[in-house]
Each structure stands twice: as C-alpha cells, then as structure tokens.
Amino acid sequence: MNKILLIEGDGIGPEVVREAHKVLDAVSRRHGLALEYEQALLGGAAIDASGVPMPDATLEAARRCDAILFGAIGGPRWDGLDRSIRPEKGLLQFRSALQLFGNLRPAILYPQLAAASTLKQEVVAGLDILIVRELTGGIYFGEPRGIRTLDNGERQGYNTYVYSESEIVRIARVAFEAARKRQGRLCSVDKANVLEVTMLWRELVSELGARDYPDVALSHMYIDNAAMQLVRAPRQFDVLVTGNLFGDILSDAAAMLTGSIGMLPSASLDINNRGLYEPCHGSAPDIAGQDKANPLATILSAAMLLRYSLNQSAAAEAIETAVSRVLDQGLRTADIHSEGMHKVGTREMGDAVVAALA
C-alpha cells in the first residue's frame, strides 16, 4: 500500500488537489495500484485551524507517507501576520524539515498552447527543458539574516548566501542523473565571476562531471546570460542546475515560455525520492471557489508523484497522455491561462482527464 498525503492548502489549492485526487483514483483502478490517502493542513489553512503555518501533526503525517500532493499556499488575508508565522514560512519549514533539497521543474510546451507563449512559435516550438533547483540551502536559509539599525540610525537589511560542499554535490548529482536520462546535456548556472559561493559551485560541479559523468556534456553559464539565453533561444538547453535563488527566478521565467504557468508541475525530492509534488502557480484567491482554477498543473504533478516516488512510470505516462488528449479535443488558447481557466470549469477539466484515461 502506497500512502499519499494530500495537503490542499489555500486559495484554489483545495479545488485543484481534489481534481488531481480524482485522476489518481482513476489511474490507480486502471493500473491496479494500491493507494491510501491521508489529509493534513499547511499554510494559511493551518494558521486558521491551529495558529501556526506548519503544525507538528502535518510533519508527522508527511513522514508516514510515501509522497505528498500539495495545492497552493498563501493569500492577502494572512499578509498582516508577523513574517515568522506567515503561510510561506510554513512551506519553507516543511521543505527543510523533510530535507526536500531537489526541485525538478519541467517546462514543456504543449503544441496546442504554442500560440499562448509570448515568444514566436518558431523559437519555442518543441520546448522541453528541465530546471533542477537546490531547494533547502542558499540565501533563503542562510544565517545570520534580518533587519538592523546601524550606529548612524539607518536601517539595513542583510542575508547570508552559503552553500556547503555536500549540498552542491548532492544537487549536482541529481541533475547529472536527470540529464543522463534525457539528451545528455547539463548547463550549470552560477555567478562565479562575482560570488565566492558559486566559484565553489562551479569547481565542484566540474569535478563531479569529469569524475562520474563523462558521458554528460557539461557547460557553465552566468545567471544573467542564462536568463537572456532562456528568452533568446530556450531550446539550446536540456537540463539546467542552479541554486535556490537563481532557480526560483529561472524556473518561473521558463514557465511562461510555455504560455501558461498553470500547466507546469514540480517535484521536490529527498535523497530517497520521497517527495512533495505541487503546481508551479500560486493560490489565486481572486478565483477561489468559482470553478475557474486550472487543475492541469496539479494533475501533472500527480503524474510526477507516480513516476519519481512510487516508480509507476506507466501510470504516470497514462496521465500525461490523457492531458494531451484533452488538449487535442479543441481547447482554445484563450481557455487556458496561468491559474484560471475560461469557458472550462475546474471539475469539467478533471472529469475530461479521467475520461481520457479510458
């Protein structure tokens, strides 16, 4: 029995997770999978229920499960809280406590949505790249950090950017392994001309590639150039690996190359491939509860869950094929936007994917 923890989260999170749950049930029946579910709270919903964004019970439930399917987090109703107990803090604590260091963000352009990209179709046609982002280190977690008042009375904000050798090698190995299974090309993104942290990053990635992955073509690129190249000629990339901050920025930029961040899934894995799976989009509180949310990124995240944590590649491919079939059924570009959908309901889309699994 495979145990899956469902965390619906905030905003449109409950709606999209319910549709993905429905699809998981359907594919498990067709492929004879034994899935058992548990539910828990995280983020704003957890604050409302218990006063903290990450209850101990949620972490305990996560440790009992094989994989976690998560919706979205946050919203303006919690913006006035102290930073230490805001919803986003709970998600960071959750990732760190579970050591979910490896974030996989695929950016795939579905042909049916090519016209939705802001780039020319000839630039993005056939786009299929994977960004591997280190998720539990770097400047988001470095200490010391804070806001202080200097002797002259001026306030100063400060953060610490730090990576250890083991953290760099660990995420680089994930990226090399992923590249090996794809086109065999890896681009490591850093700022080694300025930042000592990424000088070490480049050195260690180069050493690992030469020693253990000579079959993978390794290149290096500064973050500013990588951002430019991602827009200029995105198909030059296969797999990119980078740190937490740079990966956060590049993955969202890559998402919009595909025409809609609402189509893109993600996985955050620990060393044993137990993971947290979630859509790349936000909680979209402005359309919550209106049956307008796009559930496809969450449904595709469920497919990643089957592939990476449960080793059920056939079931994962079945979901991905079903999504493609649904898109082939005449959906217009205007019907699918980033988080919301037009003229297609959330439940309707989930039902369509279930039907396409048959």
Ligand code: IPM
Second form
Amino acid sequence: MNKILLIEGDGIGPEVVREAHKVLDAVSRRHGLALEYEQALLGGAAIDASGVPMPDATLEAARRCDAILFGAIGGPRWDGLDRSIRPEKGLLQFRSALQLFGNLRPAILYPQLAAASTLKQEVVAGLDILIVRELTGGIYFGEPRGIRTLDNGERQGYNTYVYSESEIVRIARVAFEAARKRQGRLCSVDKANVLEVTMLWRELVSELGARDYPDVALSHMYIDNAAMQLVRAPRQFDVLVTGNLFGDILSDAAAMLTGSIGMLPSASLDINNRGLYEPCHGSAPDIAGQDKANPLATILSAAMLLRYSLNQSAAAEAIETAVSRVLDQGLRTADIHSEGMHKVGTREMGDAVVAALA
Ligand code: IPM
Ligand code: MG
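For comparison with the form predicted on its own, kindly provide the form predicted together with 3-isopropylmalic acid.
The complete assembly is shown below, putting the previous chain first.
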C-alpha cells in the first residue's frame, strides 16, 4: 500500500490537484496499484485554518506518506501578512524540513504545442531539457537575513548567499546521475566571475565530474549567459544544474519555451527519493475557481511521483502518453495559445486524460 499526501493549497491549487487525483485513481486501477490518500493544509489555506503557513500536522502527515502531491500557494489575500507567516514561507519551511534538496524541472516541448511557444519553431522543436535546482539552501535560506535600520535611520535589506561543500556535492551528484540517464551532457550554471560561493560551486562540480563522472560532458556557464542561451538556442542543453535562486529564474524561462508554464511538472526529492511533486506554475489567483487552469503540469507531476517515489514507471508512462493523446486531439486550456484548437476547462481536460489512458 502506498500512501500519498494531497495538499491542494491556494488559488488554482485545489482545481488542478483534483484532476491529478482523478488521473492517479484511474491509472492505479488499471495498473493494479494500491494507493491511499491523506489530505493536509499548507500556505494560505493553512494560515486561514490555523494561523501558520506550515502546521505541524502537515509535516507529520508528510512523514507518514510515501510521496506528496501539491498544487500551489499564495495569493493577494495574504500579501499583507508579516513575512514570517506568508504562504510562501510555508512551502519553503516544508521543503527544508523534509530535506527536499533535489528539484527536477523537466522542460519538454510537446510537438503538438510547437506553435504555442513564443519562440520560433525551429528554435524550440524537439526541446527536452532538465533543470536540476538546489532547493533547500543558497540565498533562500542563508543567515543572517532581514531588514534592519542603520544608524542614519535608513532601512537596509540583506540576505546571505551560502553553500557548503556537502550541499554542492549532493546536488551535483543528482545532476550527474540524471545526465548519465539522458544525453550525458551537464551544464553547471553559476556566477563564478563575481560570487565566491559560486567559485566554490564551480570548483567542486569540476572535481566531482573529473573524479566520478568522466563519461558526462561537463560545461560551465555564467547565469546571465545561461539565461540568454536558453532563449537563443535552448536545444544546446541537456541537463542544467544550479543553485536555488538561479534555478527558480531559469525554470520559469524554460517553462515558457514549451508554450505554456501550465505544462511544467516538478519533483523535489530527498536523499532517499521521497518527494514532493508540484507544478512549476503558481497559484494564479486571477483565474482561480473559474475552471480555466491547465491541470496538465500537476497531472505530469503525478506521473513523476509514480516514477521517482513509487517506482512505477509503466504507470508514469501511461499518464504521459495520455497527455500527449489529448494534445493530439486538439484540446487546449486557456493558457495555451494556439489557433483553431478546442478550448476546454480544467475539469474537461482532466476527464480527457482519464479517457485517454490506455
Ligand atoms: C517555485 C516558486 C517558489 C520558489 C515560491 C512560491 C516560494 O516560485 O517553486 O519556483 O521561489 O521556490
Ligand atoms: Mg519559481
């Protein structure tokens, strides 16, 4: 029996998680998997219910489960709160408490969506890259941090960008291993021309590559150049590995190459491949509750959950194939701009994926 924790979250979170849940149920019936579910709160919904963005009960539930499927958090309703109890803080505490340091964000262009990309088709056709983002360290978590008042009365905001050797090596290993299973190319992204923390990053990634992964072709790129290359010639990349903040930015850019941010799933894994699975998009409060959100990123995240945490790659592939089929059928949600296609709502898209399962 595998236990999955469902965390709907805020905004469009509940709508997209519901569709992914439907798909998980259907695929588990077809593949004879015994799945059991629990529900928990995180983010704004948790603040409303209990005053804190990450209740202890949620963490305990996560520890009892084999994997977590999560929607999205945040929204204007909670924007005025003190930064210590903002919804985003809940997600960050959650990732950190569970030591989910390895964030995998695959950006794949489904050929059916080539025309929906803002880039020319010849630039993005066949795009298949994986961004490996360090998720529990770097400037997101570095201390000291805060907003202080200087002697002259002026306020000053400050954060600390830190990575220790062990943090760098363990995320680099995840990336090298991933590259080995793909085309064998890894590009490490840093700002080693300016920041000491990434000088150390570059040194350690190079050492590890030379020692343990001589079969992987390793290159290094500065973040500014990488951002530019990602929109100039994205297919030059196979796997990218980078720190928390750079990875946050690059993965949003990569998402758009695929035609819609509504298509990008993610996995956040600990050292034992227990994981949190979530779409890369946010809570989109402007369209919440209107049956307009694209559930495919969450549905594809459920596929990653089956593959990485439950070791059910056949069931994972069944979902991915079904997604491809509904795109073949011409179904598109509102976030995907393509002419002459059949626009459907969140629920209809989820039902279509279920129907397309082999
Ligand atoms: C993401 C999101 C989060 C992040 C926010 C919601 C805290 O942008 O998962 O990419 O910055 O990590
Ligand atoms: Mg982000």
